[in-house]
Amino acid sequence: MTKTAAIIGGGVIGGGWAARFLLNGWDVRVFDPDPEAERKISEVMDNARRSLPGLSDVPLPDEGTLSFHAELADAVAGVDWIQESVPERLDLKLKVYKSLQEACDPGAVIGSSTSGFKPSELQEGALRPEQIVVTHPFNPVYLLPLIEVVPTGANSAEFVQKAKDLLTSVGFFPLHVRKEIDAHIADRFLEAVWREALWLVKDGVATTTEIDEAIRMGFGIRWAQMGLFETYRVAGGEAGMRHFMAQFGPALKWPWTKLMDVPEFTDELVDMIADQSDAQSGMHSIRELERIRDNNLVGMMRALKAQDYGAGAVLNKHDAALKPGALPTLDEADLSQPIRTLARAVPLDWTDYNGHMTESRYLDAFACSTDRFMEIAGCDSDYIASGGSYFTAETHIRHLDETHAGAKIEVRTQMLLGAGKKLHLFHSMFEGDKLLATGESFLLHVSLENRRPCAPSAAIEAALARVTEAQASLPYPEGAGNAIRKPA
């Protein structure tokens, strides 16, 4: 059954929440009195559709239904999750909670995107305080997995677990903050860095550009995959964290930072920072900067995914939850037709300078399809570990139409030959009904002990015989066996 989320406040954060839920198959209702809310969320959705699906190596659920509501009560009635992202004014938030709790299901989760207020402040005077919890995201909400979940004693353990489970189901990483504190965990670090950066600019030590370069060329990359303490553990060498703290601990007593002081926000300081920021990146619109940010985030997170580390491990876990049923098994597939062996969105890092899917990624996609067909036939990881596998001897690819980032592609595979040690596959890549490319692969079954061709197991031979019999009436595909065409 499709779940439904209500988004209260459709700004940058609310729009990100809407995209995260919607692209993970939830229906989404939005309430925001801003007459520009629909346009703003539409623009956020465009960026999200281009980037989020490409983080997954399996297809996301079918996109839910997005609707906009003029009345708060209509937006929240009967929904599973309510996400409040209104401006950071406590009186406004409490007023919103009063109105929505009068209309919503008592079993719904009410999450607040607040970056500063404690949950006990939000629960004060509420009709059902046990229903309200802080769920603080990070921008862009549709890409970054971290959500700080901050409850109070009024929230039952069952309620908190329910909230965490629902967040996990849409690809978030819920960080359970077990003791409420102003600004939670992550923003307290950001506040410390922000204070120090303001002093460095005010004192003329560094410009906004130089500060950003210091972060993104150095420790920012380390933090993205190891965080703070693990980075310092490595810095301690073989002796580890104890050695690092013994060596660098005394430096904490030196007057390096000004964390307890904040420079006065004079007009002069504000103008200085704004002017430097304009010089740094004013040549880009905000939407262009968002796309640049998304491109970089997707590339880094997919690199982490290959290592199953940090945010990449969260993505792999979400893929594993989505994978069952995404592609058919031998018994589930209609073997009389080409078998669906790949379904996914084209990631941002699969495109080239023309905005098209780059040539090498067609081979990636068809290689994944070959791997999936091998799995279907019984040549899976366990079989390979036992000493047998198929090696590719030859591949041909035809490029028939353009493919762009975010496109939902599907590969269907016809087996042209599956007898003895030989396996001949023909892959067709589609976007909807549009044929984008074909890939033809010839493989030989080998013994991994001596790297020589040999017959596969009896189980694999039987599986291939089933496919051979079922696909016997299929026509030989156009383009199969062709060499490179001569120029006209």
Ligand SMILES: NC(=O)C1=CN([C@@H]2O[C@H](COP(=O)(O)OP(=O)(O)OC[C@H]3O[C@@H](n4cnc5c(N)ncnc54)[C@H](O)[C@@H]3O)[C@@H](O)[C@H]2O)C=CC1
The other form holds:
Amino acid sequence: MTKTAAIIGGGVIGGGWAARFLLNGWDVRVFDPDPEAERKISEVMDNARRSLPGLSDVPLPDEGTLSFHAELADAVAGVDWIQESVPERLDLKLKVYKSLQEACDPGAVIGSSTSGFKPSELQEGALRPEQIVVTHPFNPVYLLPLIEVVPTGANSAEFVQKAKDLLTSVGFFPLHVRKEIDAHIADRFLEAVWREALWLVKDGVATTTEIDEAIRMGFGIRWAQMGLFETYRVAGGEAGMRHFMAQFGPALKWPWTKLMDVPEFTDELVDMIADQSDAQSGMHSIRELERIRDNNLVGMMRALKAQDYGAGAVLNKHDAALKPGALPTLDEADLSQPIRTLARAVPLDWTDYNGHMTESRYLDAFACSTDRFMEIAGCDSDYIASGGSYFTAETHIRHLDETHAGAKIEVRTQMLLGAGKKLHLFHSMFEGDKLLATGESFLLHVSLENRRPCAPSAAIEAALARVTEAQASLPYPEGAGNAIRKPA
Ligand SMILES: NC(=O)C1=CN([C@@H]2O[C@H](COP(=O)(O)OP(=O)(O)OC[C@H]3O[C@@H](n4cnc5c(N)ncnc54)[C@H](O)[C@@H]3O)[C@@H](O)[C@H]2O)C=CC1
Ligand SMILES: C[N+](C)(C)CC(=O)CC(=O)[O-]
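Can you give me the structure for the form predicted together with the ligand, which would complement the form predicted alone we have just seen?
Starting with the chain above, the whole complex follows.
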């Protein structure tokens, strides 16, 4: 059954939560007194639709339904999850919990996006403290996997597990913070770096641009893939972490930080930082900056997916959970028709300077379809490990229409020949009913030992014979056997 989330406070963070739930198939109800909330969330949704679905290599569930509610009680009645993302003021958050707990289901999870309040502070005086837990996200909430889950003794172990399971089901990585502390775990680092950066600007050591370069040209990229301790272990050389600590231990006593002291936010400092930031980034609107950020994040996270490491491993796990049912097996497919061999959204890093899916990615998509066809015919990873596989000998692609980031595409594959060592496939790529491209491939079965063509296993021959018989009455596809010719 479709699950429903209520988003209380639909600003920067609430909008991101709404997008994450909607694009993972949940219905979402929003309560926010701001008359601009609907416009803002619709703009966040536009950015989320172009970036999140393509991060997966399998289709996400159909998008849920978004509704806006004038009454808090209306928004929260009967929902599975309530995410509070109102401004960071304790009195306001406590007031909101009081009203919403009078109207919501006692079994619903009430998660708070608070950046720094401890869950015990949020539970104080609540009708049902056991229902409230910190679930602290990171901006953009629709892309970044981390959620800090901070419970107290008032939350049962079953409740915490249920909250973590629901978060995992929409692609998050719930990090269980075992001991509550102001600002949880990650924001303590952000706060340390932020405070240090304020001093560097105030003291005239560096501008906002120089500080950002110091981060993004070096340790920021390093942190993104390995974090802090694993990075420093490597920095210790062959002697590892112990050597690292021996070498840099004394620095802890040197004046390498001003963390013990905090600069005052005087008008002068605020103006200096705001002016430098305007000069650095003021040529872009916030929505443009969000798109630049999302393009970069998607590219980096897809690179981490290929390595199955860090955030990339979380994404792969989410794909695996979504995969059942996405593509048919040989037994599930209607073999009398071309077989669905690919279904996904166009990722941001598949688009180019013309603003559409770039040509090399068509080959990428058709190659995935060929791999899938081989897999369902029995040429799967076990078979390949046993020494047989197919090599592609020739490919011909026709580009018939454009498609763009976030678009849902599908490839259906007709087998034109599957006999002996020869395999001839014709892939058609669609966006809805629109034919975008065709890809024709001729493959040869080979022995991976001597790299020479040879007949496939009897099981593969039998599977291909089934497809041959079932597809025998399909017309020869328009465009098959084409070559580039001089116009008549
Ligand atoms: N902005 C960030 O980078 C992050 C913020 N957070 C946390 O998320 C929470 C929200 O922060 P932002 O989204 O940045 O703030 P925001 O100012 O962008 O959004 C807050 C929204 O709450 C609405 N609101 C105010 N009173 C309300 C009420 N009584 N009921 C319903 N809605 C109400 C406002 O109209 C506004 O749309 C805070 O607790 C913050 O610490 C967490 C992670 C990152
Ligand atoms: C600045 N901040 C404390 C609101 C940051 C966060 O809470 C997390 C984030 O997204 O950086």
